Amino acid sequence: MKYGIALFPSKQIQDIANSYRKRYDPHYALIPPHVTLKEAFEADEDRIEEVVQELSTVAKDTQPFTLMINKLSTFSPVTNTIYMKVEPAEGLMELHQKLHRSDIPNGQTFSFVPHITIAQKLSDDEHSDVYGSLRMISHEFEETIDRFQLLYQLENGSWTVYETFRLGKG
């Protein structure tokens, strides 16, 4: 089965992201707005129980941290993806490093750029138009993140939470 690790921002941020995603992101129905902490990896039932134990340890040893979003950005020209740029704050980067140093299967293919996707798979013209208009709007948020989620992928391609891990909780 395919698994991934992500954190979900507050409903306020998700609602704003979804207001764009429902128009500009073909993955809108597959997963709520999120920050990917570890890309998808394969694991069987026995292995995932070991992963859950490892994630519990990582969560216990990581304190809640502040998530800051200050603007929109894009991965263009690599891909026509537009996203809410999450500042690489110390707590977030520390959590990401722990998840990649640990014994959890690694599927990392890109360097870690913390973000919440709001548009993807756009044509060049669409990307230019959408990014040009959206970047004029203020997108500033700050909130405390106190948990992350292990997700699994269903047969229809959608993702659902397998388990939630609270930070700093022994």
The other form holds:
2 protein chains.
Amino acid sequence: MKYGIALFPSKQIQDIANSYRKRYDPHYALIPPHVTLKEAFEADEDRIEEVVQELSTVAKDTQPFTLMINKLSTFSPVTNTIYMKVEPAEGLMELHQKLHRSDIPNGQTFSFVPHITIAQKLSDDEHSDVYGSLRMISHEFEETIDRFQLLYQLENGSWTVYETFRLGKG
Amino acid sequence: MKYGIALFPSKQIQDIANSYRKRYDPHYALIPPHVTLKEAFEADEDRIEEVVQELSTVAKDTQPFTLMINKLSTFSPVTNTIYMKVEPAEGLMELHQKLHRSDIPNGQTFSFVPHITIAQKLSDDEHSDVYGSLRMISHEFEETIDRFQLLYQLENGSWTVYETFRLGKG
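Previous: the form predicted alone; requested now: the form predicted in complex with another copy of the chain:
Let us now look at the entire complex, which starts with that chain.
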């Protein structure tokens, strides 16, 4: 089965992200607005129970941290993806690093640019228009993140939460 | 904020349910296939942390149980909702009862008919057609449920998991 790890920001941020995603993100219906902490990886039922134990240890050894968003940005020209840029603060980067230890299975790995996608798969013209208008709006948030989630993917591409891990608790 | 409690069946059952929901359930994109254990209720941030403690105690005091599905059924003529009928086995009914203790906030309460919705808001004609064809297909599943989830609702009507509770563990 295909698993992934993500954190969900507060309802306030999710609602704002969704107001854009509804129009500009074809993955709108597949998962709530999130920060991907670990890209999709394969694991069978036995292996995932070991992974759960490892994630529980990581969670216990990591303290809640502050999530900061200051602006929108874009991955263009690599892809026409617009996102809320999440500051690469120490706590978040530390958690990401721990989730990529060699004893936890890895899927595709990119250099980690923490973000919340709000638009993707746009044409070049759409991208210019949407980014041009959205970047003028202030997007500043600061909140505490105290948990992350292990999810699995269904055949339709959507994601179901399998387990929640609480930072500082496990 | 509006919260609810649900359990998600296995990926296998969710995939089958989604194959119907995609066509027949307008809530398809709002939440993965699930058994509602507690209808939506209101709680503020302080109250929900107390509720989390109470749910953790309920989970610790409840053992994993077998979820059995034997057939499809319908709520017609009350509503044109078609569902996988979940057997009201002891473990499930006990969990439901504990989640409706007076110290956990309650929303709307119905008599508990455990089910996984696969079609809703159909016209009378659609309902007859769909139920007539789907009921001929065998729908028999048996699996162990070892967790339930507390979710909150976003402004677009979709649900995000807030926390996972593991039966026998908390």
